[in-house]
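Take a look at this one chain, the form predicted alone, written out in structure tokens.
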Amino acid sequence: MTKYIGILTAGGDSPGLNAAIRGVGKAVINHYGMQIIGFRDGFRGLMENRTMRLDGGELSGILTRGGTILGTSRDKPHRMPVGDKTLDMTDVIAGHYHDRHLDALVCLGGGGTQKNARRLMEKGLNVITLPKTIDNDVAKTDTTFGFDTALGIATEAIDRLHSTAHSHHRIIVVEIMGHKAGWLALGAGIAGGADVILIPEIPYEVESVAEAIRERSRNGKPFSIVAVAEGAISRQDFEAQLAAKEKKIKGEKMAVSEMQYADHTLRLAKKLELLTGLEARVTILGHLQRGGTPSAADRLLATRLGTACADLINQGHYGVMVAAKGDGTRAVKLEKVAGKIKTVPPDHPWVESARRVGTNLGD
């Protein structure tokens, strides 16, 4: 009997989403004779039963397009705003899944999507996920689609900023996405020749950064590029966070309700100005890193994962994420992925390479 497949994209947009939709869609239609329907705007569209027809015509010409033709949202099935309330809508979603006589639901997304997909799996839905995020922080996969494109954009930005830093004898601080994982800042920093790279996994001493910049000035290089992940944190703030967490665990009243460090990059730039005597300028790349045409590598990866997903559906293999493994793929159980995060190990080869070429990592 013909299988009926649903597909959605959730979380932040990312280059390669359309390539993945196309990979899944064309493989299930052309190779396996299945039918596929898209749900608009992530889990909200599934809850509201808003769909988009996906056939050969809709899947044609989207390989090179950024964003997602299905639209996306950050709504969670178990905590979804409905009117003036926030409700658990997993049963409603499960009802629409069964009403549509779906055999499987494909969810494209990052860490949050993996957790939400697992919740639906526990409601009895046949779920398969694909790992998407520019942060490259989804567990149990070599890489995620979207990362390579963002890496290229961030690297090009650093390349372009070198000339301004050199011409004006300035410190240029470039903020790159990455709240909890520093893959993007580390990779772009190395590829772009940044003099300092600060990532969440390695708390930094601002004096160490300043001394590295002063040493460059003493050696006749009165400019520096600092690549900083948005989630980078100073050693002092890191220790304050640990103390706050310990107090919360013990049930003590915290001096600070939540450790928030807004405008971290701007404050870092001001400190470096004071400590080095050089002007500092901040460039925040923001959503530029997520937009535009996906790279060839991301198109290839998304297509590989998408077609492998179709194979798993044909085999009736559900409750898994399709992970990249070398040049191939592997199916990883969702319980091994959901709630996990892939951070940069302190001894990762990228970290070691950065140190060997003289990059300061703030420690």
Ligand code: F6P
Contents of the next structure:
Amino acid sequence: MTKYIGILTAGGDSPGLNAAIRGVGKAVINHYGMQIIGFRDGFRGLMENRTMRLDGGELSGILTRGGTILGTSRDKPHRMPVGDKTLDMTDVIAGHYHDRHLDALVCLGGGGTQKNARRLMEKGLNVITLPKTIDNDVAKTDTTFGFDTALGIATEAIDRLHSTAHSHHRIIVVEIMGHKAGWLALGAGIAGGADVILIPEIPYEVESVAEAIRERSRNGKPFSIVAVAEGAISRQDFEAQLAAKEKKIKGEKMAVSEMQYADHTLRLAKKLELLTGLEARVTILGHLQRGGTPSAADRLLATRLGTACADLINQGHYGVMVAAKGDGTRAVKLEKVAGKIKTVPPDHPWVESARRVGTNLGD
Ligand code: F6P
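Alternative state: the form predicted together with ligand F6P, after the form predicted alone:
Zooming out: every chain and molecule, the one shown earlier first.
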């Protein structure tokens, strides 16, 4: 009996998505003789029954392309904006899955997608996921595709910022994506030789950062690169947030909104200027880190995970995420991944290496 597979990409796009779609698609069609159809724009496309043919030509020439040919969205099956309402559309989605006689649904996404996939699994759908995100924060996998490409882009940015910071005797604070995890800032900061690296997992003291910069000036280097993760937080703000969360738990309205910290990079640069006497500039790398062609490592990883996904579908092994494990892959039950986030352990070898080469981590 021919198997019918649906596939979608959800959450923020990530380099390597097309390589993964191609990996799954070519393996299920050519190797296993199955049929596959794409749903557009994540779970929204499945809810609206909007599809894209993926039966041959569409899977060619996409290995090197950034973004996702299927389109994506951050819409969740159980909280779907429909008109001016937000509705639970999981039953509608399950209905479309059954109407199309699908045997399995492949969801390519990050942490949020793992949770949404689990919800659909609990509705009886045969779901299988692949971990993608530039943040590298999906639990139970060595890494995620997209991370290596973003790491390369952020590292090159830091390389380029060095010469201008040096010429103008400035501090350049470069903000790097990563959501609530510091993998990207830490990795790029180390690879690019940033003088200071600030990540969410290690709340920073601005005075410690300022002193590291002043020390460099005293040693004849009156310029510094500060790589700051978008989720980084000062110890002071961290404690204020904790207090606010405690109040919320006690039933009071949260006094400090998380959004209050959205401009923290700009405020940090201003403070460093005041504390060091050096001029500071801010570079926010933003979506540049997610755009463009995937690195060779991401193409390879996405292809490995995609083809392993096809093998699992062939075996009828569902309700799992295809995780990267060394040179191979392993199937991890969705309940072990959904709702978890992989942050940087404060004693991670990358953290230790950064300290050994004298990088200030703000603590
Ligand atoms: O999860 C990937 C990511 O790029 C995060 O690093 C960042 O916080 C977020 O997505 C940005 O989301 P959006 O593209 O929806 O603004």
